[in-house]
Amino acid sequence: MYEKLAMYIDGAFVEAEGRKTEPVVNPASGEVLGQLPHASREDLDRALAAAQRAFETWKKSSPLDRSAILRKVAELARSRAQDIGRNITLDQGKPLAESIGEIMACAEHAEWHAEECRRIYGRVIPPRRPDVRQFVLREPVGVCVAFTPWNFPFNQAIRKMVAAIGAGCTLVLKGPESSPSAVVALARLFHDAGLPPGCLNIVWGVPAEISDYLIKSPIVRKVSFTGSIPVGKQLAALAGAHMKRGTWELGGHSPALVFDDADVDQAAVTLARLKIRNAGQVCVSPSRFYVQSRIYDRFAAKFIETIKAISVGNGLDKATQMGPLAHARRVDVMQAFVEDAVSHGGEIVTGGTRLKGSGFFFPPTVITGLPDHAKLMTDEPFGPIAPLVPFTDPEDAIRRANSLPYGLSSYVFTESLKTATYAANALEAGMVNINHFGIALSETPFGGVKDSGIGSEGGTETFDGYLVTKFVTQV
């Protein structure tokens, strides 16, 4: 059965009970799965007050106790992965194997933070006078608010939860209204793991209204947001106006550079499969493909062959390799990208037209012959469309890759250590993958530069946004 939708405030699950609701729809069929309750102003105030009250105790809690809860969350996540994953496929659309894989990977995030929260160290600074003692403390920042997206509903939410809670902060989180089951399931995991009431609160509603109210609250000390660049900039400006700390993981338009000394077949297959993961609705999806001229034809042939073989369908079907887009409007956006590409002389090699029948399906699409000013080369498609363009000079490829305000992820394929080092140093991106996909692990930092955001999640940097530095000097 689909997840019973609710808010989670002060340790209790709060259902609709006369509140405004909105339908949650299965993108593969258009079927209404459930009704999601929206938070009232009173609900938001209760969540904030609960988080503030809980913080007074939680900030003093033992790191060992926090660690034990996070470990229990990991254990419960693994045991419930099948049911949670099925519900993610129902409301988000991705293939079931991807949904379950998302949860299993996130169990590692909980375990990593369980270990690292025991290692939040300060330091002693040697004094200039023998009678002075001086040291640095790292303390939790306070009540945090977080806003998470629909494409990886479990992954994006748990990253913020385990970092805030592991640091000793408390949290009010608004997840994605279109794919809410994973966030409700997370609340149940933390609840069953023994997290004290008020440390985690989940609310739903109209995004602009919820974010405005929560960020402006004097109770809130830190904001974390994952989503689009335009919305991220608006929220960052609001947070800045109220002197709130922020972590911003925003959009990208990831360049993939394939040099003529690469393992061409391996590069083509790897990039094609990465492109259709979650129907291309991935902020780090390769989305601009620059291929050196000498190998362009060979790469394109293998890439297109791989794309054409992709099975598209309902994510619950075992044969499905790519599910629907998450929303009907995303299909319209894909069609607009294709029409713009054609108007700029692009050739549709495969795909290019929405699929008939129920659900929000758009086929994997490959387009060639595009100029750099076509919309597909300048705007993040966030869908299963791949533009292939050739380059001759490596420096020109780097210039084109760096020409946009995005700077989240990037990909390089080469068998030359010299070329790999050159590209890794020259690319303006927060993450560089060379000859494989190796990011988003619990022990590695995830974040971008330029318009793609500020701050990192994961790795040893994971708690930086949730801690303040206090210097103590004593005679």
Second form
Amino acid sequence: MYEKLAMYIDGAFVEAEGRKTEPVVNPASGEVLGQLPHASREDLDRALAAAQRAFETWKKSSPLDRSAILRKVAELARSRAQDIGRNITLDQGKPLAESIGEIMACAEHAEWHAEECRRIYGRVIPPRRPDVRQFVLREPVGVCVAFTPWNFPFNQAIRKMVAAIGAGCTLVLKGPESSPSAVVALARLFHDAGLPPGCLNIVWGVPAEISDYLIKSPIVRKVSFTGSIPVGKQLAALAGAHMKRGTWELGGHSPALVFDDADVDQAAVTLARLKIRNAGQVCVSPSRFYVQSRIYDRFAAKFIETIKAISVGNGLDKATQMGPLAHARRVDVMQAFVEDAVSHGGEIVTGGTRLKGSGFFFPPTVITGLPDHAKLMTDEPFGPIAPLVPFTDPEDAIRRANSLPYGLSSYVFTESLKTATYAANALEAGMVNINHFGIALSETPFGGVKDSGIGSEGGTETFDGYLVTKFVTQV
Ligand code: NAD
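Any chance you could show the form predicted together with nicotinamide-adenine-dinucleotide (NAD) after that form predicted alone?
Up next: the whole complex, starting with the chain shown before.
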């Protein structure tokens, strides 16, 4: 049984009941899984009013109580991971093991925030006069709104929920209409964990209409968005016009630098597997591969061998290593990247053409021989396409890696401590992985620089975007 789709407003699940709906489609088959209700204006107003009312008590709640609810969410998430995971595979397409893995990792996010919310400390500042006491309080910012995407529908929503709720804020969240089951399941987790009505509200609808209405509302004090750079900039401009704080987790075009002294086979296999994870629909996916000339051929051979061995299919099939793309439009985007690459002299070594059938399948694709100005080298593909290009001079590789406005993740493979340190210092990125993939853990900060965003989720930084600073001086 697929998830019973609903909104969640003021502690109650709200189904279509005559509202406009939109079909949710299985990307592996094109089959309609269910109908998602869209929020009316009245629904949005009710969600905002509920969040505002709930904030008055939630902001004064004990961190111990907030912590207990977040721990319960983690426990329930683990116990329901099979069912929630199956539904994510049905409406998003990723292999079942990846869906279940996403939920298990997210249970840790809930636990981390349960621990850290007990450590939201202020500070005492030494006064200039002995009769003065002066201190800094960190208070929840207020009602937050969040917009989360479809590639990690559970992960990206829970990160915003546990940060807002753990900080003592309340939240209205719009999830991804194309892959909504994970967000409905999250509402059920918080509901069953005992979160008071109004602290978390879930709405659905036309993204631009909902975000416009919610961000402009005087009730709302903070916006958090994960998604594309163009939409992020639009929403940040709107938030700025209304003086709302923001956390922006946007796109990337992550460079992978493989140096002559790397463990070549390990680098090739690690990067190839990372590339096809979630069919490349990952903001931190390695997506520009710069390989030093002396090892270029060996790296390319191993990388291509690994990519060619990937089995593509329905995510519910145990043998599947890569599922479909999440939408039909993403297949068109991949095809356009390939056409542009060919027009720039690129050679398609494997893949390159959409797969026949009813689902939205595009094969893992490797392209070589591209100039730096080809679209695949300058624009985030957000799909299973990998361009391999050689470099000779390390400084040139860093310059090319830093030449784009993106600054999310980056990858370096080298056995030299000197090169690793040089690259870690020189790369303009929010995250640098050296010789492995080690980011997105609950205890480590996740976020970008440049056009890739502002703010961090996870780590001890996680509550910063949800708290305001109040200075008190007393005599
Ligand atoms: P898109 O730009 O149409 O949408 C991206 C996301 O933003 C979707 O979840 C969408 O529902 C939402 N959105 C769009 N307009 C909105 C608005 N006005 N208000 C609120 N939300 C809005 O692109 P797409 O085809 O859905 O996705 C592909 C692109 O999105 C990729 O190029 C990638 O950069 C980006 N993306 C990034 C992440 C991430 O984790 N940073 C996740 C998903 C998508």
